[in-house]
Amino acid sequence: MIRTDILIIGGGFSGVIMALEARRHGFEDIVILEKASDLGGTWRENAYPGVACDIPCHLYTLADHPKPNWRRRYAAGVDIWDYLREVARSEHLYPVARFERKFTGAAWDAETRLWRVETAEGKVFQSRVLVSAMGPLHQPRIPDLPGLDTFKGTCFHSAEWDPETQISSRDVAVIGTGASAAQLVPHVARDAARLTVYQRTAPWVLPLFNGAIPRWLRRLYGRWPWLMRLDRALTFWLQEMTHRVFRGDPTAVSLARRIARRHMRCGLRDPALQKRLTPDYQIGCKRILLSNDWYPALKRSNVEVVTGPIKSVEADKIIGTDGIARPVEVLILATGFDATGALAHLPFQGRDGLKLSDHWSERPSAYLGAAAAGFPNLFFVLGPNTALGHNSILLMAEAQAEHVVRVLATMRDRQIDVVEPKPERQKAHDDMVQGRLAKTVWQTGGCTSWYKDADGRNPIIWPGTVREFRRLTEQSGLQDYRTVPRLGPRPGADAA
């Protein structure tokens, strides 16, 4: 058995930032917990040709890490996955990485007020704080669809790509048109004999200005960093005023929805198959992709789009609901990630024997989307209502572990051993962005999403700036939580 002070689920930004975060506060005995090889997280997992990140690279970098050299606006993923390593290795994260640890379970043990949390390995590991940093975005979403299991040529989804299939010459399908289909389906249009794109619903995309970073401008920000700092700055300002295309703001929504339409319009002259490509609801209700090749490729001679649902699958083909059988050698499922899912059935059982998944059933909720009443001494990165449709997930992870840091070092000064959010505070936070979110593109925007569950609620998205999200996380302390002090040497703390 292994014991630590704080241990952390998960080697993807949302670990590495919560880890950074508390060792900058004096908080040494760490145990990142690491189901892979190596640290990464989805940029680790997600390695499909032409995968990349829809945030500009320095503003998908972390505060304190800037990273000069980046060669264009925007990040491919295997550049983003080597920054991250870089960033862990040069802050010696590794040392305390337990890689191939697949976590199964935590239970809180009241009397030695620890966590005990358990790995598929059968290793057991007893910690005083635990933070879950694994994210919605893991859990890849198969389709459900007819005879699926019947199929006999190679199928496999976007975020476990195998490099060795052989995608030349050959009849491929993709089903899904979201973020990891436009990224991919350029690449396998232009190597396929054939490529059948399914698509459910039209996405909105809007061209993507990927520029390269000239060398000058590189070596520039690496001999004065402050221009760097205010490339950041204005890059985060012209993503926060993109936000009032979710709140429905007239003027936002038409412009958003203007250079769309153009960008659509210079991509594909067929008028019958822009028809077929337009969105039936509102601009941001589903994630709004970028893009300069998604329309260009949907018009090779060897791409074919279906719209609507898929009626079967058989052994080497796929029937449409046209009902036209099309021959398929390599089905790719770009169906993107069960969130909610993820969310709802966490394995954690806190005070009293409750589970996390019950507690969670009906709607996943977290005060600041960090912790949650019953659960002592668990907190969340980027836990529920923490997403964002319109800047860098990155800045909610600093935030939520600068907050749950600062209730752990005011813990530790004040010797409190155990703390949970109070209820009432957690049931006013959920309230508050329930009822903002009723107002938001995502619930009037006319549209199913990843963002909500099957009951139509949203647990994802966080419905305001980022700007206010950090307001709210640097006001609040320990002040919101329930404490219990530390009476004497905690319970068992002489084990070895």
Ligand code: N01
Given for the second form:
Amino acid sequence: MIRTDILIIGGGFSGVIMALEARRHGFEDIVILEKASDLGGTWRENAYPGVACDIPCHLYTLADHPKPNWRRRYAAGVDIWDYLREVARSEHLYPVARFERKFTGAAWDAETRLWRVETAEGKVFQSRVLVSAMGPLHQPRIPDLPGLDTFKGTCFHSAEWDPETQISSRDVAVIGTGASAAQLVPHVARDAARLTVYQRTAPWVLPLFNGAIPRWLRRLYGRWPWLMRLDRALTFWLQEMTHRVFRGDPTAVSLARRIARRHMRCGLRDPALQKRLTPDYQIGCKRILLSNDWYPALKRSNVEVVTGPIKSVEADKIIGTDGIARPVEVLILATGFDATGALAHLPFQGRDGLKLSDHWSERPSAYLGAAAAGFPNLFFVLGPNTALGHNSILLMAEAQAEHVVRVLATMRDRQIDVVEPKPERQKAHDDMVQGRLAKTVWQTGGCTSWYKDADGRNPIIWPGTVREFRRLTEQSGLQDYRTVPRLGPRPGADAA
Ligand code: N01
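Given the form predicted on its own above, I would also like to look at the protein as it appears in the form predicted in complex with the ligand.
Full assembly next; the chain just shown is listed first.
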């Protein structure tokens, strides 16, 4: 049994952000539990060709760890992974990480006032504070297609890319047309003998302004870091302005649609193909894709786009609703992630045996996306309703981590042992979030998406701007939590 003060589950950006923030405030006894053999989260897992971030790099960096030498405005996935590992190395986080420890469940022990955390490898940890930093996009969604299990060729999800897989000169199929597909399809199209892209719903696609950052500018960024901060601030405000599209501002929506339509016309000359690739829902309802090579890839002579649902899969072919069987040797499932399911089934057992999955059976919700009533000293980074469609998610994780650590520091100062959010504060926050969401394109835009469950409920998206979220997290503090004072030494605290 390993005893620690703060246990963080997940070694992606949100876990690293939480660990750094805790350290900054003097919390040294930290463990990061990571299922894989390295830190990196989504950027370690997603290794498909073309993987990159659709938020400009100077904004997709930690506020206190600017990087002057990003080579392109939108960084490649591997460069982001390197960056995260470099930050972790320079901040000496590797020694506190426990790798190949797959979290399987945690229960609150009211007597010791500690969380008991178990892993698939049979290890047990005890911690005073538990932070779930598992991110929303880690559970691949494998489609329920008739006959998929009879397929005899190579088949894998985009997040389980095998670099050994031979694509060149083979018949390849990609199912899905989301952000992952938009990045990998242009690369696969160049290598494959034939590529069939199965599109169930057309995406909205905007141009990507991804210039190389010249060496002289990188040098200037290194010499005068305020230039980087200026770039970051300008980018932040530009991204915040795009929020108007998502709350349905008619001018912003019309401008975004016009740019997208023009982008499609420039990329695809064939009116019939344009028609099939035109989305039938409002722009922004699903994640807007940024790509300059998506349309050019789809019009290549070796690429075919098949629209509509798939009828079935056989040993070496896929049959579309058009009834045509197309041969496949390599089948790539770019079918996304079960974000709502992963959140709804988090295996935490709180006070009085309350299971989080029961507490969240209707819809996951948490105070500031960071804490849930009934679950003492348990916090989430990127918990319910904190994902964004318009700006850098790292800003949300930083705002939450700052809030959580401020609560922990106040607990330390005031000799408080246990906190959990006041139920009325949690409810008021959730009512506000869902009330605002109901008026956004994510709910009214006429689409399904990974933000929503099968019943259309949305436990994923934060409906406002980052600035609004930051203001809430900054204003909130221990007054919004129920507290239990420390009565002498914590029971069982000497048993380590
Ligand atoms: O997943 P998705 P993703 N039959 O859910 C289709 C982040 N990300 O991995 O729309 C046929 O968006 C599904 O069709 P439909 C980013 O936040 C960021 O691409 O449901 N098709 C859809 O086309 C992103 O939003 C970056 O009708 C099926 C696709 O599969 C999130 O990850 C890069 C199907 C899934 O699209 C997820 O993106 C990559 C079926 N049975 C990812 N089931 C960047 O930073 C599903 N589909 C750029």
